[in-house]
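Only one chain is included here, represented as structure tokens and corresponding to the form predicted on its own.
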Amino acid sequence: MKIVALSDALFCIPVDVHTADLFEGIWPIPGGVTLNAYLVKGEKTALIDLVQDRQDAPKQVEEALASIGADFGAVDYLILNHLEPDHTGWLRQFREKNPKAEIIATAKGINLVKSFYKIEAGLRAVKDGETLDLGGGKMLTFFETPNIHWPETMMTWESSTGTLFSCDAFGSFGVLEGRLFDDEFSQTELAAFENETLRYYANIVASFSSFVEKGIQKLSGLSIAYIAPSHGMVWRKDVAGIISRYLRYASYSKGSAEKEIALVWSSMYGNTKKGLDAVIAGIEREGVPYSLHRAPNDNVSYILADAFKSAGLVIAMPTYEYAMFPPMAYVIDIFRRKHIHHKTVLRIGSWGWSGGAQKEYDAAIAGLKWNSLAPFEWTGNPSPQDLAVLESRGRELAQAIKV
């Protein structure tokens, strides 16, 4: 993709990456992802963030710079808002092309430059609120925003254009395919990107929602015209909207989720599925919207996104060798790691020669702060009486969500 001007001295270099690899080695990105680097030109030149060496991304950045008469050697400052390798993986090669550029990051970021890339010279650690004058009216200010989503993360502010280089905050999965700004997409496309923004947040940022709120509060005094993240589109029309959505996502971790139910299920031979169908019938009678995911058929990335935003959960799984069905045990562990807290939850499931799933399940969810309704288990094929109870439990859960 070609370089895109935000102003006469500020440019975005978006690189669309299509890959079968998993993001962070765990999250699928069938729609790809964009890696954004930025160039700010004053009397001196700053490059904000790099790319990973995949699908000729460094070559694409180099060609984009050349299109405006620049190159890696012309960079005076390399600003690393975040040291995760998708933004820094090409750092050693950059240093070989440009040994004079000063590499700027937070103190924790500089430590990671040393440990990840074994670079010791030409480094500068900046503090919260510190500025860098590029000349020509271009002044950069650095704001530490730790744990959005690594401890060393910062954001960079360019005051003359009102541009916030927000790193991983306000980003999304999905490629841009020749466009960059939010007002260049249709409402249908924006809705699809909102889904991928939520999935990105739930997968990458959800564990650190309290830090998201602190970071947004810290930056609330800025008059922001552009939000320029490291992944996804640049926001210029609906800056307030994407900030509002991030605050809403952060609130999900505190129990202010949508009045919906995420049903997550596994079934070995169909008996647990029969019980789940009865629960769904009860939910539908109450008119509460729901999502439905089967583990392991559906990737946990998508399960996590719907569970994160929903006030209610149904966990439906059989007992497997005296314990939880293994794919569901994995889902529960991901919920624990990503702080899927403050949900109203119904757990159901069948068992054959012996139970045991409930005992392991109770221990696994002990720290999740869930409001658990009375669980229901049955042996083998559910009886008509079992199905009647399960439908009633579905209605009970839906009624609790509607309150």
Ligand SMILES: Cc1cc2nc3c(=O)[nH]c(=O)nc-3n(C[C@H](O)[C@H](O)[C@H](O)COP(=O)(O)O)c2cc1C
Second form
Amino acid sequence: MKIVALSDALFCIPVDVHTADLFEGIWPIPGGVTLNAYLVKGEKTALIDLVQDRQDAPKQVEEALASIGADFGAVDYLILNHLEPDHTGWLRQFREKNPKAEIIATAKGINLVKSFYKIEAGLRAVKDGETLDLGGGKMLTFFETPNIHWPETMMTWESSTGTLFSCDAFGSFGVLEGRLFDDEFSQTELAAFENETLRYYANIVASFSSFVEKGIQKLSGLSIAYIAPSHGMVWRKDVAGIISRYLRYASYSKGSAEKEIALVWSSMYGNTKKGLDAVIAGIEREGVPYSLHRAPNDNVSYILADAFKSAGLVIAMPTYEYAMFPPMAYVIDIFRRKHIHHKTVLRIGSWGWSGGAQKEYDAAIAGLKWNSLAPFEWTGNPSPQDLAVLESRGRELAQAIKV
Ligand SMILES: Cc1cc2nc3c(=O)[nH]c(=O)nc-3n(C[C@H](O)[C@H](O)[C@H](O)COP(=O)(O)O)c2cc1C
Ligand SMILES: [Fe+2]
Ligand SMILES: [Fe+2]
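What would the structure be for the form predicted in complex with the named molecule, rather than the form predicted on its own?
To see the whole picture, the full complex is given below, headed by that same chain.
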């Protein structure tokens, strides 16, 4: 499927991208990602968001346009909700094919058009609430939604169909493979996409949760029949559901996360792992759901997603060269950068001769607003007494999460 009609005058061009490259150079996307461009046809034609020059994405868009008798030259307005190159990378080539189209973005977005793509002519900065009448009853309104997740971001609303082109917000990793709308997926598939929406959020949007709340609040008066993001499926059956999920994600940053525990562990020779197993036994006795990730074996993208959504964390690592085990130092640093705040946390670990992990850890988590339970360290192989303490610490953490 190359192009999908949302109405007789509004189309989505979903381009599935499969790549071994990391998204944004950091996040793995084994399930690929869809880049959605949209076409709105009034008397004038607007293309909303473009694609990256990756694989044959631009060619796919071109073929999709051709299937409804359109082409890049027929575009009167190119609306750029967000200037990240996954949606704009092909901008210079677009400009060569269409020198006349007006390129529309926020004032900050126009600055990025100039600096990223060295395009100076045919640019129009729009203000918050400004409208663009395409004729034929098609009216676009632009809403600045800064920092979801770049400062220049806006969303575009088409009033006759009630379509909100939300760019990265409400989007997910994962290709669509011929389907587009939320009601075309099974509950199992939707659950898998929900995980990938959360991972996208935790990886890319989590530092900006207060702006997500402001943006959703600002748009709450709009009548929305479709949420049309630039990645992933278009929501038409459960618009309210995806909005409330997004608000729930935003609230994770403030401490109202799920009653779950994310355990992140590292171990060189198994001593810390033995202690972790005792903690897990304690958590299991309390019946609190948990996720388990090993650093560096598991990619931090997935660690972030589970840590972000969980009210409780266990950080298990040995001492390494008088300090933290280096991969865990990276995990904690990325927790800091991604605002993994307000967690109830148990830190454990083994050391050999004089320790050091705990001291560096305490300094590293200082700004994270964590409620830390008493940490527990032991030397070498944990004794039966150590294991008993560790199991009771696991229970204590789980009890704190359950309330
Ligand atoms: C490369 C390396 C560096 C270590 N550095 C320290 C250290 O600086 N201070 C310390 O107390 N123990 C140090 N140890 C000892 C470990 O912390 C100790 O063996 C611990 O039980 C390892 O736990 P694990 O089996 O979970 O990896 C080091 C061990 C290794 C292999
Ligand atoms: Fe983006
Ligand atoms: Fe994006």
